[in-house]
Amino acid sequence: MSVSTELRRLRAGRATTRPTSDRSAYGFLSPWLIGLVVITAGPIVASLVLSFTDYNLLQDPSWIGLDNFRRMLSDDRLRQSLWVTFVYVVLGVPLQLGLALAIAVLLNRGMRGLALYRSVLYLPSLLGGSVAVAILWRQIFGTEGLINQVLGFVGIEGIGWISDPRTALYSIIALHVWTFGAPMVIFLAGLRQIPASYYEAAVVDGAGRWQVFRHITLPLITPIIFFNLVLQIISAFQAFTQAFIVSGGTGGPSDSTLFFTLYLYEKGFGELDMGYAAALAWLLLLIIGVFTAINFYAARFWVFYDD
């Protein structure tokens, strides 16, 4: 058999088997593709369309163009919800990451029962977003809660931390900081990747603990810090359960815990103003996108990679 004949036979075989292989591949991918279209892409497109309509779930949506977005400009409660959310993100995320990094550094020194400590400290991240813990937190910071009982032992008169507009938001921020387990585990994994030779060389040169942390540990884990920062900012902007349970679903007192997501929920499912709620959802997406883009732009100035 000549070489040209063999090549023609191989090409014919590939032409025969390729469609079958393609069909098999799409068959295995079909559950994911269906989920992408039906569960993810479909609702996203539908919400975008609804953001330009007046829709109350009971009647057919009517097209109103940009009225929902113009309405945001004069919405005082929307501005309040944005302020509350920004304060929550700006205070809660750095405090949570700082605590997570500090605990990770302590655990990285090596100790007996490290796996147990790591599991116990990670537990709040699993439970922090649950309804049960939010209810517990409401009881702890209540007028007769644990915090005021402890203060009473030292002669300090407590206040209603949840019922006082000056402190209600900070009690929820404290709950967010308490759920430091997930970023802590990621920090710990990053710290374990730093070669011990770097620390040994620093000790030989006479560097102290703070100098070692400042000039070796911190620069080498900046990619991990950046990763945690982006994830936690996105998560903080979407916080809902804590504010809903602690405030009783009202965002009170005096809208001091009116998170953006809680306001969106009130508009969509409380007032059945689904068109406006969809527009608010896209505003939230835009805000998260802007913050993420800023982080990625700023990362070039403070994140250091091996290459």
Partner chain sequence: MKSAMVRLTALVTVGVLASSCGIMSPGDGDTTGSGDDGGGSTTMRVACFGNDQRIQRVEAAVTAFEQANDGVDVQLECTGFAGYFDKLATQFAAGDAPDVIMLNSQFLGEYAERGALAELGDSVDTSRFSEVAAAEGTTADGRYGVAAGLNTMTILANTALFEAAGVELPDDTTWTWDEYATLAATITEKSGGEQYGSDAPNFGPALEHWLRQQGKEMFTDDGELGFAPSDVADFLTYLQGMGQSGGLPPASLITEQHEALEQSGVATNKDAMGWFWSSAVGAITKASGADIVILRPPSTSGSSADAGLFFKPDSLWSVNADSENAEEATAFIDFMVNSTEAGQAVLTSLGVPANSDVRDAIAAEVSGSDKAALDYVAEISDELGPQRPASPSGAGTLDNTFFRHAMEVLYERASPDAAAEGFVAEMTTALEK
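Remember, predicted model here, so these are calculated numbers, not experimental data. Take the two forms, find the largest set of C-alpha atoms that superpose within 1.5 Å, and that set is the rigid core. Residue numbers count along the first chain shown, from 1. What changes on going to the form predicted together with the partner chain:
Comparing the forms between the two forms, the C-alpha position of residue 56 differs by less than 2 angstroms, with the core used for superposition. Once the cores line up, the CA of residue 211 ends up 2 angstroms or more apart between the two forms. Positional change of residue 160 between the two forms stays under 2 Å at the C-alpha, relative to the superposed core.
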Given for the second form:
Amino acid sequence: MSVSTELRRLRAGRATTRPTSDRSAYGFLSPWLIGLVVITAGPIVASLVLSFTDYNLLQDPSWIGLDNFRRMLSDDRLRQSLWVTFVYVVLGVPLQLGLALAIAVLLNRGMRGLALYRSVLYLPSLLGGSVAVAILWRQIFGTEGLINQVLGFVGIEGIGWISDPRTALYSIIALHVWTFGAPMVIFLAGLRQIPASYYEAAVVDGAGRWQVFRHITLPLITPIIFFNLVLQIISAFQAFTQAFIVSGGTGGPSDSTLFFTLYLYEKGFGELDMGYAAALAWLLLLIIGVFTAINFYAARFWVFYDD
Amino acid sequence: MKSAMVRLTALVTVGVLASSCGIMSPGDGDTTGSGDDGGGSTTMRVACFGNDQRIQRVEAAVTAFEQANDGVDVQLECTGFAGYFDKLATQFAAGDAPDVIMLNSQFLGEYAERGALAELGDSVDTSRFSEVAAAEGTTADGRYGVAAGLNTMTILANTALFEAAGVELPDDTTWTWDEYATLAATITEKSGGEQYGSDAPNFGPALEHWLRQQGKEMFTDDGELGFAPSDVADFLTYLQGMGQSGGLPPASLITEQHEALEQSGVATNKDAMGWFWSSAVGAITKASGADIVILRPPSTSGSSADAGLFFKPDSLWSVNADSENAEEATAFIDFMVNSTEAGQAVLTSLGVPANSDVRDAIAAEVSGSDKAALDYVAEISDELGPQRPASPSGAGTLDNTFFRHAMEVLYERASPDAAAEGFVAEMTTALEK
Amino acid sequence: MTTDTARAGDVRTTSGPPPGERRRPADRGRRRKSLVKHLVLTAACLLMIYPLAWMVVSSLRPEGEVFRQTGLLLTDPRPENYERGWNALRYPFGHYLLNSLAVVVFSIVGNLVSCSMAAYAFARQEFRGRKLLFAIMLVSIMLPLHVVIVPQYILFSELGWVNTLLPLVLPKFLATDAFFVFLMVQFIRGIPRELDEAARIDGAGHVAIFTRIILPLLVPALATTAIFTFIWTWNDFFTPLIYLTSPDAYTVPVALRSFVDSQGATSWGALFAMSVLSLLPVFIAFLIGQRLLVRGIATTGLK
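The structure above corresponds to the form predicted alone; please provide the structure of the form predicted together with the partner chain.
Full assembly next; the chain just shown is listed first.
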């Protein structure tokens, strides 16, 4: 393939020596290192310790060993929250990223009104989680909301999408996909970083549009796809705000939107069972850690770095 | 090269230092500063929750308190209800919670049992409270809070919908649960299904009325559940029946209306009757624009004297067990609940005053639906059922837990028996913690 | 908007994306395709605008009607909701907007400086424990906030920093937002290393390479960081709620929550008006930020 040869040629001059250990690196890292030691590490370790205690925030924690973790085994609502969260991650992340990438690629091509489209598409992601926004989403997905009004035009009688236990979770996933603006912006920034010379070279070689996308655009933004994938999975596992505002903090109806962190929050602050909440947090960390590790391992086979 | 590196690091450090020198600190950075600051004046921190209008009323009362008590400086730390208890628990964990804190009755037992609150003894005068109102805030170990104001459960009826359906308002001193259900179903039917007869009964409090009419209580004096699964199953069967006869909206609508008061079926003129705390009368009336009347909850026997009516404090004032200003703190609480100045500042924004003198003093100053609520509370003061035992720790989740299980029944995902079993099992575990 | 469109047009000529199209001789098919594309995008845009339109319409509704009217039809607009909302709280609403703005500005500066520095080290430098430290950085964002906040609060409380802006902005100066460090690492790795090497041959050290080569080329990532920091900090409710105790210091989300009462009346008209108003700065920030997004390598004429 001529395009790949071209890419290889462009990359060829790069196999020069790299400097070995570089002490100035710690200078660049110093803000982060200070932050790690002073602000981040303490609370992380503390939460690990608390996960082995019975801690209600009002009294001193008391050591109970593995009891919190044992309790998880017979916790039905925990199982429900894990299921809800997995469904959300497995459906929400790929759908949102796929849409974000497709639109970003579409928007990256010079066209009229580009800036306008970009801004408008980002709108739903700006809204955040205020009370007004909570009511907004509930009205849209409610029995008399936008969705059902649109369905009504074509003669379908809708249901209360967020108030029916069978559809509530999927409504939140739809809402998540709707706010694809954030990964879209990151993809756009990534696409902007591809040097024009790569495209020019490909054009000289007579590559078609799909070939250009497949052999230049796609490989060059794999680091950005990878970034979005890793971070979106992490944040999807921690999804809180949307479920909280849509269900009024209950995870209802019928626990159908009981996201993991919602349950954790309810335990920690609602029931003042912070020891158990800390244990739940470390279970989550373990799960996210495994997913992230797999991601990093798999990245060797598909992520292309230009350095 | 190295010096450049040093410069870069120094730049960041300077930024950090500059900020920590207070350039960026808003307001008063002194938060640990309870206690004397030398000149004999005391700074006392007071936390409360509510919307901003209510907080501004409390603030006016605080100003009156400061004027009456030279040398006491009150620092109000009030927020909306959302997150208030999260913040409070966090402050207690760090040992820097305010001196006076506003709690609600669900969390009072939680905080009292865990030693977070000071035992108040007789330091706050409750002699002008009714016996029932005075008992709020006490546990088996003593007094840990004083009711800031009272609410009671009411049924709000939208007279416009009654008229539209051609149905008479019921006699609320004699109506029974069965009559309530029949009435609700009739209204739904007569409206042709456009409206519903009843909102879902405000689950936890309605269950409590139901239980009290059976001679039971939510909790025993020992802090255990005061009822058996079969009692709950009876109530859930009743609800299920109301749902099936069309008296209640479908479960998904109930879920949608559950959030804000103004979103409820009564407020949006969709449901003819609904269960609300008396503090909600104003909001519902304003939102619906219709004529809203207050009714007593139904009874089993057909006499409202047996309806098990009770007061629930809108909120309670408590003192942090670690407060260094306990004396000023109790003086503050006493001022808030017993002085007419405070009463005239807060009016009914914290519920109806428990002190009957204060209640009389403000009667002339409230109007409209606030007046209606005030009169209603005064009216039923003689009809109340027995004193409710205090909520033990772990009780804070009861309303949410019951709501969840009751909705399982209305969604037809669980039988009343199964839901009742599940609810009792979950609450038992919560109380054991 | 017109100037921006023009610039977007310029971009096409420099980055020359659709090479396939250039070869196609028939212009008619292309125009029809473009029309379809615009139609699809317009339809998508309507879907995206709806939430905001609903918010604006709701902010103009008479008190309480928000829950009775579900569509976008507005018969009786009440612009006075804005005036009422502005003055409804303890301080004029502008006070909270300024508080939020202060937090946001410091947060953006902090994130831009500290995260780009850390990212440079991770992406371009060799040092002992690099992989381990990188892993630790990722782990640090895997714990949910609600568990970490209590120990963190205790820490800041011990330092006497509660009720100052420090707990809100200091962490940003210390690169605790691993999201942005990782983001910038990925972007820096996308910058060809030949540039560094060339500069090094010219005698440049790491500081020079970082400031003169990497940072200018990192503008899209920096813009992304600034935009996201703005939005996330602006919308953050829990952290300011926990750390700020005096109403004087409350930020917008905390102020907005205090319109709401769980048991009493809420002035929804005023709440919606101020909610819409508080979206304005975010939107403006996005409009400004996104202009920088398009200034990538593609437009800097790099070979």
